[in-house]
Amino acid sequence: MMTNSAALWNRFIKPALAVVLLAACFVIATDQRASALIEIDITRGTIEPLPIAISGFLSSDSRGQEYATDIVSVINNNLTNSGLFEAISQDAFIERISDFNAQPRFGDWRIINAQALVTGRITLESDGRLKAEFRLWDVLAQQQMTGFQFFTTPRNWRRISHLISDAIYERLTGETGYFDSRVVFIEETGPKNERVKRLAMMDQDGANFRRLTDGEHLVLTPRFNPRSQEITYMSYASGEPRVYLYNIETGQQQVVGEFPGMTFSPRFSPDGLQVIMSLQQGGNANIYTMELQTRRTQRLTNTPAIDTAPSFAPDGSQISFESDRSGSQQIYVMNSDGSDQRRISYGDGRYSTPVWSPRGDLIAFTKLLNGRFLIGVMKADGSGERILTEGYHNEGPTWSPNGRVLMFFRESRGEHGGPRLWSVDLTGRNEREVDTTNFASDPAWSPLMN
């Protein structure tokens, strides 16, 4: 059984929309951009984390203080896990913020080497809403950099935490954040040779886990629509592999179409109006697109090889894919109409699972070389190849919404081993396991929810 659609809407989607709409309406502080203010240059290869102090958020009652403590904890974890910030322990604080509207004593924060300071206040309104306010300060310049306030339902406090984290990230790096996003993946339970695979979803930090299917039928390769809260995936519900669409807001699913043979690797086009996939007929597989409104298909490749794992460039003009037409798995790029098909990977080893960055500048891939599984990136012409991580079995990279972090899955050895989700940033220096209760594979990162 699929999850109940009405419950999903009332519990998760409806409150989330309230945050976005009200956040847009209640921006209260100007964004000061004096040249003296601090900013992290994330284009450099090696980045020293910026020391940032996140003071305890204020609240006038005990229930509000509980939310304040939890929100600060999530902000700390988000910024620290990005690898760009070093959150200073509250035990080191000299000043204890007691008035949200008063200017901090900047000298006390300089002593503990804080370059940025975050202050905040949580209020529970008479109508039951939660009001969250924060301010970001440049300690050295002694100026407020930005500040916002949000209203939402109390149970939606985690989204508030992610929105504040994104605002801080964007102001200090100059680029959009990625914390207010979700990940859909395959949850795996049971013995290694009898794994039950369910479609599941969580926040990017592992919180708010929920299953979308019950495990009765095998599901594979979930992918987010870049324009809406919709997922495409493969399922064996009918005994044959079919491509499905699943609407997160309503809980409804539908079959994309009936295709002869096997279907692989469905993925949305950037405008969300098409699905691109690989269809196997006989011993070869070719790439097709389907318009979701008319169900009209177009064949893009026509070779006696296996062409699969297609991924659109974010502007929709090109498509990357993998093919063994040259004798081994390699990465190719073609125009969106199938013309000008050209190989771009020429390093040692076999290349697979190419996926285009949402920034359009890089293609991530999996590489098998001398028994090792590598996750790397290259430019769209194949130049500038960089390996970010390697392991016993790494596979399936997916990009964060801002194109600065990759998530993938890594298989562990042994009888009781299984896949787990990991993330790594473009420097390759900040690699972390993403916490999931059970085994997890084949992640796909959503666009920003707001």
Given for the second form:
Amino acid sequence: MMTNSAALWNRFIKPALAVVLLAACFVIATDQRASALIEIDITRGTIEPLPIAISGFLSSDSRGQEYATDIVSVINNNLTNSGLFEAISQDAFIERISDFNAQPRFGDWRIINAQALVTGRITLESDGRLKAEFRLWDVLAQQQMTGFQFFTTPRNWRRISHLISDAIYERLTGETGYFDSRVVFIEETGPKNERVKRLAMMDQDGANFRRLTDGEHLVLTPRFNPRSQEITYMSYASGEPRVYLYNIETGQQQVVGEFPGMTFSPRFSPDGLQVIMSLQQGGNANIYTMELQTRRTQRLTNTPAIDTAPSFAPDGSQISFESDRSGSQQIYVMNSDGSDQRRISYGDGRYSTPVWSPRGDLIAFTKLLNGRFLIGVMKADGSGERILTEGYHNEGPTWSPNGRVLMFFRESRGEHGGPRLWSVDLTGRNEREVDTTNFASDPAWSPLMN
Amino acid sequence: MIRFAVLRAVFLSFALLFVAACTSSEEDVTETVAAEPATPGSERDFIVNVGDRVFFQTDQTTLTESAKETLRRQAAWLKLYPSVRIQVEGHADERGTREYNIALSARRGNTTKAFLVSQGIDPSRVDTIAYGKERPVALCDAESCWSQNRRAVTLITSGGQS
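Coords for the form predicted in complex with its partner chain, given the form predicted on its own:
Full assembly next; the chain just shown is listed first.
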């Protein structure tokens, strides 16, 4: 009898209770935090990468299988480069997913320590479109966390890969992703004393590189319009250096207004309707805005100093910039009408190229200290300075669309030295080179494309 | 030493200019150039006998005494050839950030122009352009090179003897 009831307990009641307990835990967990199954807290200083298994995407035909392989490889690369995920090698997989609609054998994924599992299926539709489906599973909770399907022309398979990567990133971190974005930058070729500089663009992972200008004229400091397919940059095309607009879709270039002097260091306002820039008159550089539709200009600073590198806060209410009005380069903040100009950087060294985070919480900068160039962030009131990387020459940070990663350029020393693009996350621990064939500088990250 | 560096820079840049215009080998051209006397009022006369550039201290835009001396010679020469128009190129070394260096080099060009004007040169004869750190002439990663790149160079844009 005892034996029987013990057996009954072990065989039926205990597992049943365990399921109830699990369910109860789940209810409590969801009560506390709506999004929480597994979650990466990316606000902490140290982050253990989350082990994730990205299973091969299924496809019924060989052409679809090629896309499936490529898409998985891009997702893998994106998640790994973020530093938040550790993609488990496919060699370690026990279960080979064969049915996209069936539950995975979670035990097989738990054994290889996967906490999250991605499955997918690629179908080439009869109308020529590519259908990409994916599911993200919580291996421990044995649940699907999210799932989407996308339709696109096969040519856009990379964007689909980035959208899936963003969906995974968002579900697991609770933050917006940044993979479906591009970078505009200056490609540099030729010897150091005869550098040819071209406007160029690529996906954030270095793919789809293309040149936008031919190198005939010196071009510098490109920046994306946060609202349209437009870039503002500085060019020496007309003799006197000026700020230009470049339309990515048409390739059309035009000067931003007629000013009585050189204009440089442009950037768009968050609504994309204004360009803010420096105007050089005599020995002084002051900051102006121009409304693109009306061409109306407004002068925001008026000092016998170099005021440059202006950057709007994402809500448009304030502007950070650098000025040497106190004797050396320092970071200042002012209201968007130019009022209440106040210095916020007070550490050792010179502070330059302030850029406001798209989240609004931080300002990234280049710092010159003891002959070295550092990249760091500080709060908008100047407190909480943190250095993320330092070396012989690091310069010009730009924010990922979600405000979690900075891209910048790092220049190597000497006659044959030159700049390369690098990225670093806000922990400062995940630093990576962004692959470009030639030297590259002045990166500017686009907003998310979707 | 400084004078030597200047002369060497001047000579090299001229040699480079000349090489760029020809297709013959560098050595031959350089020797030919060095042997030829400069035509008074020519670009070469200006570069060799007057000095086409002045140098600045790190992160500074004020003219040194030796820079002023060069610019006085430039002004005197420009008065001899009143049809000559010039462009002053401002430059910075690579040890600064891009936007600031553009403005810094503009200030250097402007200071240089202002001095020439104070010496009696009509401001309408003088254009300026700022190159920031984009056009270095000396390429090593040491002060000996950076000091040659922190410069303002006076170019004859028209009216010179050929």
